[in-house]
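Coming up is one lone chain in structure tokens, specifically the form predicted alone.
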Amino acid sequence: MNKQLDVALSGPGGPYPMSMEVDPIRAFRNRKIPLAHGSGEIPAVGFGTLIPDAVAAKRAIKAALETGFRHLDCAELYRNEAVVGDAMREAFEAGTVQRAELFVTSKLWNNNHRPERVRPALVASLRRLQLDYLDCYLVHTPFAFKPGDELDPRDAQGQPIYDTGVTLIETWRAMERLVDEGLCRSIGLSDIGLEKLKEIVAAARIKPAVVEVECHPYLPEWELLEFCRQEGIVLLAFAPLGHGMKPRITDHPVIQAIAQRIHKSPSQVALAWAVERGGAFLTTSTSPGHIRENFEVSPLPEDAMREMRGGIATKVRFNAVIETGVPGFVPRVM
């Protein structure tokens, strides 16, 4: 059995042994992955940050450490790393949890990806989030843009101004030095396709430990999860329940079933699909009742997990960076 899939189960009060019998929801939804290339576990429940009002913000993520979450997931382009950073500073003073329960990442954006400028970015990143280090820092897309302090560099056409003068290879090299300082305790990659993929993982000195990706049941990404398998690489699923946007997973007839038998919404049921897999998923809300919601994931059935391959037919996907390094969630720095 790979690494990654020799699953951790833990809570609040602490790592469970494999043969301590144990409520199978909870470890479920507390389940965590080792990391086969670094140190540490990735929660595969984690909370996405990309969440545009300051106000907003600060007080989902509060709420998402206070109902379980312990997987915060940040980036430099979302430009509200001192917020996320404010609110686990307020959680551990209040004592809601403690720095080394917490696994949080954050992401090299574009315009930073030549070398000198790496370590940089991760320093700032660092700064502003009030941390001695990240458990995980990812490129967030293999496309560079124009160096510079530009976010959204953009031509006279309004096109993306890409940079030449760097590789994806040298940007990685960077990334691993950052790894042998000890400023993060794992690297990884966002926003890329396979093929890119097998490219970094042969040339790597330290392979990619995480792999972020749009995926969900219309996007299952079935070539690209055997991959990650293969390799020891967890596949971490951004946008698992479509963003809501249309076609609505949650809305699928095979989902909608499954979830009325097994007596869980349809978006708990597209979110444990992920888990089943051997994977790991973000979400983000700022309704309290949905981040409970989402967090309250229960183990699917074996016969869940055929019909949702078998019977899901639909294939989209909802955010094209992996094709322009331009993402499709994140607000346009004007």
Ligand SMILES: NC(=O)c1ccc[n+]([C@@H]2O[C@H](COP(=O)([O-])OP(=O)(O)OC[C@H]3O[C@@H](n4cnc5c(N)ncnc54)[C@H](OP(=O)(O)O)[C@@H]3O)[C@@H](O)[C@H]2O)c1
Contents of the next structure:
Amino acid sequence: MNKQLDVALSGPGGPYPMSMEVDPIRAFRNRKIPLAHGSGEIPAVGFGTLIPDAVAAKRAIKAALETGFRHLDCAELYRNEAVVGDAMREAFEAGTVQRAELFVTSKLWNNNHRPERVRPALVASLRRLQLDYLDCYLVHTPFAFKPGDELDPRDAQGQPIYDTGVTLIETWRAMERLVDEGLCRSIGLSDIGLEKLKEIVAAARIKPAVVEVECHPYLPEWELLEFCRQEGIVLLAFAPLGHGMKPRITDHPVIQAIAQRIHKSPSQVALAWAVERGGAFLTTSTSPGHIRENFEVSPLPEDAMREMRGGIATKVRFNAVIETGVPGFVPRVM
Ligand SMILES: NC(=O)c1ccc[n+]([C@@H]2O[C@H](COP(=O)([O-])OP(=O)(O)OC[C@H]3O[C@@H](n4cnc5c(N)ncnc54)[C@H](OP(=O)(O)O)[C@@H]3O)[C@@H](O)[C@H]2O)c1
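The form predicted alone done, now the form predicted together with the ligand:
Next comes the full complex, and the chain you just saw is listed first.
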């Protein structure tokens, strides 16, 4: 049941050509979306490495790889790329997975937006991750901070110090050169709104392949998704479970009712929703049970997708990073 077929999906899965297996459940978990800009395919089911404790991070990443996750999301900002690198190396050595089967993303942090800082930042990430190329490199946020080694430069009033001496398109040009050099196979943006994304898409020589933003049933980002579909950009959802914060996505009665009907957990329904729309998701857990549960997603019936679109009125952005470039988990009901 492992045979690969290339099919073009329409309907709720979107217009992307998808590489699929014959068994529909395995095909769903292992779905890979070809990147229209740059090379490679991004696994729709991804595991985030934002786990502050090093021991827990290494254990969770190894468990995720053993479970079947083939897509890891990293960042300089997470200050643990070396730990991720150790976990990957041990998994390669144990034969759990080979480098070529894994899709690894990292991100350029705000203090490195000046064009001359972009390549050294990527090379430093590669060194920490013990890799010789990335599958995708993202501009972590469109906000440039004061150039230098401080990740979180602040003024005397405690406000972030922004850098007005560089524009996002100048940073993007330096990102494009990384693809030319083969240091990363694709590039993208994160924590960006639709208007700014349109500007980059219009000016880019190599268009963004991936846009990573907060996205879940309480923040569905339909307009952004539509634009991404038109432009062949993959919408990669972070916080697909709302960072596990209240109001809990998994407590919503529509999601709970669907979960009961299709014999899956509410978390699996929320995660499957991201894939059914033609996108990808990143979830994070330190619990072996949750890691397994999050990988074991299955297709959602069309009526469930309709119910979620029409029946969930709750609107919440859990993470304010898109507003200031400052990472945080500030709950804010819109
Ligand atoms: N681009 C950006 O600015 C940005 C921002 C934030 C995050 N990210 C990326 O996105 C990744 C995903 O993190 P996230 O917080 O956004 O993920 P999330 O899946 O929305 O939330 C993770 C939280 O949910 C809990 N959880 C996970 N699976 C569960 C399950 N099956 N049942 C119940 N609870 C569950 C986890 O706790 P347990 O450990 O107890 O399972 C954890 O507290 C990060 O690691 C990072 O790579 C990117």
